[in-house]
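Read the single chain below, which is given as structure tokens and is the form predicted on its own.
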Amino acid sequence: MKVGIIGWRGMVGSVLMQRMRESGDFDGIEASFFSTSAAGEPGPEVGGKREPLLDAFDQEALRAQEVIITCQGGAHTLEVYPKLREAGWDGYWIDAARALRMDSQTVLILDPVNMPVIHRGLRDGVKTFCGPNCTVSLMLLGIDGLLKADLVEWVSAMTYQAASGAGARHMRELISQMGHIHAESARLVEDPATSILDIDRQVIDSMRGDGMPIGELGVPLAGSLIPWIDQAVDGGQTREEWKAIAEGNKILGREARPIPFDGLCVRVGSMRCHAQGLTIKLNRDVPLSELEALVDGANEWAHVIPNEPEATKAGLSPAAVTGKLDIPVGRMRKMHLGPEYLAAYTVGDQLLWGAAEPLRRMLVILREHLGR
């Protein structure tokens, strides 16, 4: 199978490459690597060989691929994808970007949750598959068992999203902000006689001062947070918040009878991993022990963290989850709002299940579907 890979050097693409190597996905495929800026230079080593990079805008080279996997971003997709289809290319397009997600001819891929939707799309001749929004993917994986049991009436998700969700430059700037704050306050911190109020005043002055690096984020994130992600849409939502109901129900194949997903999306000062505080309205009262069993048994990645201090601190944080496929779900309890209301908190590495992993798994599904 001839597989073209675009955007393999970026943040999501690098994670995809790592996972494909770890999983042996390059065995049995003929991989070609494309670049928007370095065509002709040596590509990555695969199977002991390094072939020259191809031009990511070269329609002839792209049409030679049976499958194209791209992490290059929406602008590139909108530039090359329509031309490929108009020229008669009938291959499979697998995309990390949002540009084609809501197209009626696109299936969103999150196979532990929606394998029947993916298989139906393949049987119906769908050729375009997109990875969904990272936060939506992580939420659906965490509550997969409740969804499959048809227990969910609605969900309010309050998210805590890492700097990496905005891109590599934002991660770098977050580190620079941390360093700036420390450099400005280090002398006071190291002096045990310094009043904590004096330290706090210095930190605030550093965050508000002209020396704070905010070229990418626009405002301080280190020591603070940003309660707005993406553009405004109708109804006072941000686009990131809108994606929950729009993409979530498309993943589940429930466009005709959607589950209301809503909430607020907040950027926080963690490097990787998105976390979410969930309020879930169940359509009937179910004992907590049964709900925990449903979450634990739905897929091999979601698992319950006991609602206890030490277990929560040890297992339910970005520090514990970064670089792992696990989707821990904790703080599960019935709420004072009523017996049908469930509180839960989940966290996951959005560069894995939220971005790269669904793409590489879709390639595996395609090979099985095509007998390749």
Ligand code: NAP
Second form
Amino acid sequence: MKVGIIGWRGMVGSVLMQRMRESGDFDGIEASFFSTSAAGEPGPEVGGKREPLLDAFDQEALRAQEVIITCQGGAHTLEVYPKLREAGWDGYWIDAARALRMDSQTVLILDPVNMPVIHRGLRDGVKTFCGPNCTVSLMLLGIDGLLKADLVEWVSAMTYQAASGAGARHMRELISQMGHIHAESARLVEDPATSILDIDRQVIDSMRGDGMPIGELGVPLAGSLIPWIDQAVDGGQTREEWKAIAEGNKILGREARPIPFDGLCVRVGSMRCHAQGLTIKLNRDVPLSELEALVDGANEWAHVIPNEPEATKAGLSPAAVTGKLDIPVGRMRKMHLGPEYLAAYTVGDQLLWGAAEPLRRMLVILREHLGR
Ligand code: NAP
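What about the form predicted in complex with the named molecule, after the form predicted on its own?
Below, the chain from earlier opens the complete complex, with every other chain and molecule after it.
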């Protein structure tokens, strides 16, 4: 099977490459690597071989692939994909970007949650598969058991999203901001006689001062947060917030009777894990122990963290979850709003299940489907 990989050196692409190597996904495929900027330069080493990079705008080279996996970004997709299809290319296109997600001919891929939707798409001849928004994927994986039991009337998700969701440069800037604040307050912090209000004043002066690096984020994120992600859409929502209802229901194949997923999306100073505080309205009163068992048993990755201080602090943070496929779900309790209202909190690595993992698993599903 000839598989073209575009965007392999970006942030999502690097994680994809790492996971494909770890999982042996290159065995039995003929992988070609493309670049928008360095065609002809040596590509990554795979299976002891290092081939020159192909031009990611070369229609002929793209048409020669049976499958294209791209993490290059929406602008590149919109540049090359329509021309490929117009020229009659009927290969499989697997994409991390949002550009084609809401097309009627596209299936969104999150196989632990929506394998029947993916299989139905393959049987119906769908050839375009897109990884969904990271926050939506991580939420659906966490509450998969409740969705499969058809217990969910609506969900409000309040998010705590990592810098990585905005890109590698934003992650770098977050660290630079932390360093800048510390550099300007270190002398005061180290002196035990300094008043905390003097330290606090120095920190806010640093954050508001000209030396604070804000070229990418636009405002301080270190020591602060940003309650706005992506562009505005109708009704006062951000696009990130809109994706929950739009992409969430498309993933579930429930566009005809959508579950309202809504909330506020907030950027915080974590590196690559998104966390979400969920208020879940159940459609009937179910004992908490049963709800926990449903969450725990739904898929291999979601697991319940007991609603206790030590377990929560140890297991339910970006520091604990980064680099892992686990989707811990904790702080589960019935709320004072009523017995049908469930509180929960979940964390996930947004570069793994939130971006790269669904793409590599789609290639595996496709190979099984085609018997290749
Ligand atoms: P990225 O890190 O900016 O990489 C995209 C491309 O930029 C690379 O493939 C590379 O293409 C080029 N590039 C230029 N300078 C580079 C450098 N110094 N290092 C590495 N690459 C460089 O983008 P990304 O965050 O991976 O996102 C890719 C797509 O996935 C986007 O559509 C995004 O919306 C989507 N997505 C992102 C996330 C996320 O959390 N970041 C989650 C889900 C989906 P060439 O090799 O062709 O030059």
